[in-house]
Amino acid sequence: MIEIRNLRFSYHKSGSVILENVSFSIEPGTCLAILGINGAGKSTLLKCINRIHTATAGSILLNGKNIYKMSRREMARQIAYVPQVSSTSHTMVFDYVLLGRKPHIQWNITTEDKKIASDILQQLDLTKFASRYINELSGGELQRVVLARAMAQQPKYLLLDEPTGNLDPRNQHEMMSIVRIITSEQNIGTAIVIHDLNLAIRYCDRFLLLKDTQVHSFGGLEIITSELIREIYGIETDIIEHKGRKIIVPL
């Protein structure tokens, strides 16, 4: 697993900080849904995970390793990432896809390299695109190329950045069932930042809740209560259940 301890994270060393004292943890076969209101260090979180970013004080442990002691390969090969803006260069979607094998390419390209993209592409309904290029596409299409180029890397840990924003409702269910078919799948521990609190709640098996810098809460569905939105959004809500499943209701 990825293991998060006491993780502090400030852009400057005398600025403000962002993360404070975090701890949780990222298991095999979840998806884990990172919370909190606009400004409260779930995108810098996955940045500090993926060592975009390097925490102030902590620890990050892949399976046991500290981060800062593997390679930028050897991470890439474990943990793939995907931000909230993903270029649309004039490059043709099955060569984009191919770009997530680089950190497993020694040097050239294998057949075994483009079998596992058109696999991937494949498998995520996008073979049809293989020879478009990424600036044409429409949002949701470019965000399941943007997926597909993640999973080509074979990661075992996958860390998400809104992937449902601006998606249309149907779009943003296709990419959730998508991620967590995957997850369950592949065994992936996946981390989600995502506003959503309705399509958090019916795609993911546990939640990370920051405010204040801090982890508010960590758990499973159970600890998604009216009384926790409340503490964390300052909005009022009910929880109410519709053919077997929670549902948010703003009041």
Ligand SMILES: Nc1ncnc2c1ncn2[C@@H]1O[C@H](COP(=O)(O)OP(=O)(O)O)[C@@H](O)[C@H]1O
Given for the second form:
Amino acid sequence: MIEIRNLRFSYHKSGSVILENVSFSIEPGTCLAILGINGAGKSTLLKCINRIHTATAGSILLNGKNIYKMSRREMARQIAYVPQVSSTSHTMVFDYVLLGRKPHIQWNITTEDKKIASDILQQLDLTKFASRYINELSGGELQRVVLARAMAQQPKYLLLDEPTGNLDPRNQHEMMSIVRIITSEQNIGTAIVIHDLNLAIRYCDRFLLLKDTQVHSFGGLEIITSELIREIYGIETDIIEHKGRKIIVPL
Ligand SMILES: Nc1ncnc2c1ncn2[C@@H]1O[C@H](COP(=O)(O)OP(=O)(O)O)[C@@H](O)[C@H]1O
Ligand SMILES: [Mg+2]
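I've shown you the form predicted alone. Could you give me the structure of the form predicted together with the named molecule?
First the chain shown before, then all remaining chains and molecules of the complex.
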């Protein structure tokens, strides 16, 4: 489990506080949606957990161990992070996914590493793209390749920053469905920053809502109410039930 306790973060010593007193946990086998308006600090929070930024105060424990006391390599074996915008370079898909093995590689890439990479490409239906260049893929294909690289890391935890951001509706559902399946099947603890509330409630089972630098709410699907959505986003919605599923309808 990853436990975030009383996390505080500001970009500059005398600057404004971005996150304050943030506490929650990411548990294996669950998919946590991180919600909040633009600028609420969602990306910053993921970067603190992945140690791109260092918390100003508070602690982040990975199975009880302070992540700031772990080596980067040790951490990368457990936590994979996919940023909001992935840079694209002229790298072949297979090599790019193989790079995910980096935290595990001792001296040389082994046949085992290559097998892991090709198995993941197959699992994500990407085999046909293996020898294409990643800067020549569509948005949906690229997003899947980036996820494949994170999975090649064989992480225990997966941090995804807006993985459905610029995908068409079908690719959005496919991406979330893949993430949901690997989360459950491989007992991974997943945290996803996402703006589409209906995608979030369909595929995630835990919810963290950030507002005014703090945790406004944290819990299961039952905490998602019209009142909460009004408080966080300032919009009016009805929540209806359709075929046994909650659906959020903006008014
Ligand atoms: N590198 C940075 N330096 C200074 N301020 C930043 C930096 N990155 C983000 N911020 C500020 O931190 C706040 C939270 O940003 P961010 O975590 O990106 O929000 P979100 O992902 O929820 O939209 C915003 O006010 C943003 O302007
Ligand atoms: Mg962001």
